[in-house]
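Just the one chain here, laid out as C-alpha cells, in the form predicted on its own.
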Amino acid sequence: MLKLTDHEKAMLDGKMGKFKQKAMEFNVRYAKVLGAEEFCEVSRTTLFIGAQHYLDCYKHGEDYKKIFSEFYLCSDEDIELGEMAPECKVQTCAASCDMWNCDKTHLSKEYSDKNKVYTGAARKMGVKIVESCTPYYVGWVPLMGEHFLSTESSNVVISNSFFGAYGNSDGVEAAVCAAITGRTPKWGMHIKENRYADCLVRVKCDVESVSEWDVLGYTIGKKLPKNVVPVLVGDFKRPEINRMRQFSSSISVSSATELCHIVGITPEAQTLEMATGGKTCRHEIEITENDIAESLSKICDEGSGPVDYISIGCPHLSLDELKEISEYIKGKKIREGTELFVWTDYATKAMADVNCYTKDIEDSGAFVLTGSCPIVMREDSHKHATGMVMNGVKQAVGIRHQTKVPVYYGDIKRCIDAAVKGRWEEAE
C-alpha cells in the first residue's frame, strides 16, 4: 500500500496546480510498479533536457508545452509549464550540443536554434542550465544520505560510491517529475539496506593512472554477477576525484552497477564489514592483467592508422586536466585536416580563460568546448570522420554504434599526440 504525506496528496489532488498534478500522478503508477510503499525528498537531481535527440519523433517548430506535455509528464493534455520544486536543486546534464560553436561541431544553426528554445523554457521552469555530466566539479555536490536523482550514469555511480548519496539510475521522465515534486519512489539505492556490497572484488593488477582506473571500470563491469554491489579490495595507490570519474563512467558502460564500494576510500566502506553489512559475500570476483588486455583489445582497435577526429573529456573535464593538456600541447600544432575537441563545461571553460589554459589549448588549432560530446551529439557531428580517437572508455565504446570507421583509445597525452600527427600509433 503507497503512503502518501498531506504535501503529496496536496499534489496529486491538484491543489499546486496541474503542473505538480502531472508530474506527481507519474510518481504514483512508477511507484506502484515498483512496489515502492512510500517516497523519499529529492533535494538534487541533473536533467537529460533540451534538444536531446530522444525528441526527433518531434516535428520542428512545434509547441514546447506540447512537447513537454506529452514526453515528461505523459499527458495527452497540453500543460501550462509551472516550477520545480523550491526545496530541490535542478541542473541540466550534457547538452545535444554545444550552444556558441554549432559550427565547429558540424551541427545546424538550426538545431543550435531548436536547443536555445528548449533550454530557455526549461530555465524559466526553474532549471539551471549547467550542461555538465560532472556537476560535482561545479557545486553539485550530494552529501552523504541526500536522496537525488540523476540521468548521467556516471554520476549516479560516483554519488551514491564517493559521496554516500542515495539515487537511482531512472529515466528522464521520473528525473523531471522528480524535480518538479521533489519527490520519487523509496527503492533500490534509496533504501539502506540495499546499499551493502555482496560481491567481492579482488584487484590483483596495476592501477594507477586516470586511464587506466578507465579501463578497470569497464573490465569489473563486465565481469560482475547481475544485481550485485561490488566492494574492491587490493594493492593500489589510493585514487582522487579524475579517477574516480573515469572509473564510475566506464562501470556503468559494462554492468548496471548504481554504487561500488572500495575499502577506505567510500563513505559506506571505511572497512570490508561496513561495506558488507557484516555479511559474508555471495560473489567473488579477481581482475588480473591479462583481464586488462583483454578489455584494451575490445575498446581500442588494432594497429596504426589516420586519424582526424579526436575528443578529450567524457567525461567532461577538470580545470587541471585542462592545466596539464594546455602545458603539453604548448608550442604544437594540430595536424591541418584533423580535429580535437576538447571538453568541459561552462565554469571550468570560464576558469580555464582566465588562467590562459583555453588560449594555449586553442592556439595549436584545438577547440575547448562546452556542454556536449560526440555520443550526445550524434551521428551529424562527425559522420564526415575517416578515424578517431577518444580518451574516455565510455566514448570509445558508445561511438561504435554510431560511425564504421577505426576506434582507437589512448589517455589524453597519446590523444594529443594522434592530432598533432594525424595518425594513431600503436603502444609497442
Second form
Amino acid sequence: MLKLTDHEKAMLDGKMGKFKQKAMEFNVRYAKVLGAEEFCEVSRTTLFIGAQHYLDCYKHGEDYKKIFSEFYLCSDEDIELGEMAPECKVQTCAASCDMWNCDKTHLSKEYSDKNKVYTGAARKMGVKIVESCTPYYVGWVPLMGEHFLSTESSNVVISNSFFGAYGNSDGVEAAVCAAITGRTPKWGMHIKENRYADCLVRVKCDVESVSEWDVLGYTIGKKLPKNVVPVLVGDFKRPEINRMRQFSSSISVSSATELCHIVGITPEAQTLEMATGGKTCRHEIEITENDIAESLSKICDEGSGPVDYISIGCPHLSLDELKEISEYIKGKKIREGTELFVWTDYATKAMADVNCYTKDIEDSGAFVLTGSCPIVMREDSHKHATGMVMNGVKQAVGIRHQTKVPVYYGDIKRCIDAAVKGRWEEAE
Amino acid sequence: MMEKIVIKGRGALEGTASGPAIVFPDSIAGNSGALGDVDGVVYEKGNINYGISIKNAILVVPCAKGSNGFSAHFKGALIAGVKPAGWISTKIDARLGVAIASMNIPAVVDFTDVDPIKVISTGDWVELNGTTGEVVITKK
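Alternate state requested, the form predicted in complex with its partner chain (shown: the form predicted on its own):
Starting with the chain above, the whole complex follows.
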C-alpha cells in the first residue's frame, strides 16, 4: 500500500497546480509499478532533455508545451509549464548537439535552433543548462545517503558506488517528475537493505589504465548474473575518478548495474564484510585475461584500416585529460579529410581555453566540442564516415547500432595517432 | 489441442493484453539507436531479435539494460504509433518501471516460482492480466 505525506497528497490533489499534479500522478503510477510503499525526497537531478532524438516522433514545429505534457508528464491534456521543486537542484544531462558548433558536427542550423527553443523552455522552468554526462567534474556531487536521479547511467553508477549517494537508473520521465515534485519512489537503491553486494567478482586480469578499467567494466557487465549488486576484489592499484568514470559507463552498457562496490574505494565497502552486510554472496564470478580478450574482439573491429572519424570523450572528459591531450597532440597535424572531435562540457572547456589546452588541441586541426557525443547526435552527424575510432567502450559499442562502417576502439593516444595517420593500426 | 501453461507474477500495471510473445533473454539495450524511436524496430547489434518490430507484441525480458534512455525510446515509439501490447519481466527494475508507467500498458513482473524467459518462446500466444498477475501461454 502506497503511503503519501500531506505535502504529497496536496500535490496529487492539484492544490499546488496542474503541473505538479500531473508529475505526482506519474510518480504514483511509477511507485505502484515498482511496488514501492512510500516516496523519498530528491535533492538533485540531471535531465536528458532538449531536442533529443527520442522526440523525433513529433512533427517539426510541434508546440513544446504539448511535447512536455505528453512525453514527460504522460498527460493527454496540454499543461501550462511551471517550475521545478525549489528544494531540488536540476540541470541538463548530455545535449543532442553542441550549442555553438552544429556546422562542425554536420547538423543543421534548424536542428540547433529547435534545441535552443526546447532548452530555453527548460531554463524558464528552473533547469540549469549544463550539458554534461559527467556533472561531478563541475559541481554536481550528491553526498553519502543523498537521494538523486540522473538520466546518465554512468553517473548513477558513479554516484551510488563512489559518492555513496542513493539513486536508481530510472529514465527521463521519472527524472523530470522527480525534479518537479522533489519526490521519487523509495525503492531499490534508495533503500540501504537493497544496497548490499550479493555477487563477488574476483578480478584476475591486469587492470591499471583508464582503458583497461573501461574494458573491465564492460566485461563484468557481460558476465554478471541478472539483478545483482556486485563487489570487486583483486590485486589492482587504487583507481581514481577518471578510471571509475570509464568503468561506470561501460558496466552500464552490458548490464543494468546501478551500484558496484569496490572494496576500499566505495564508501559503503571499506571492507568486504561491509559490502555484503556480513552475508555470503549468492553468486561469484571471476574475470580473466581471456574474458578481456573476448570483450575486445566485440568492442574493436579486427585488423587495420583507413579511418576518417575519430571521437574522444565518452563520457565527457576532465580538465586534466584535456591537458594530457594538448601535450600529446602539440605539434602534430590531423590528416586532411579526417575529423577528430574531443568532447567535454562547456564549463570545463572554458577552463581549457584559459589554460591554452584548447588552442594546442585545435592547432592540430581537431575540434574541442561540448555537451554532446556522436551517439546522442545520431546518424546525421556521422553518416559520412567510412571508418571510425572511439575511445570509450560505451561509444564504440553504441555507435554500432547506428552505422555499418568499421569501428575501432583505443585509448586517447591511439585515437590521436589514428587521426594523424588517417588509419587505424592493429596493436602488435 | 494447443498446450496451455499458466504462470503467475505480480501485476504491475492493471489491464489485460494479448499478443505474440517476443522473448529477449538478454533484454533490449536502452542506448540511442538500439530501438528505432519512430518505427519500433530492434536495431541493437547482436540482439537475437534484431530487425523485428515490437508493435502489438508481448515483450518478455529478464530486466532492462543499458542507457537510462531505455524508457524514452519506447515512449517515442508509442507516440509514433508503434507500441507493444504488454510487458512481462522476470524482475522489475527502475528502467523498466519507468517504461511501463510512462507507456501505461499492462505488465506482469516479479516471478518467484518460474522464470518467464524459460517458459515462454518467441511466437507463443500470451494473454496477461496486469491486475491479477496471471499469464496464460499458448505454445506455438
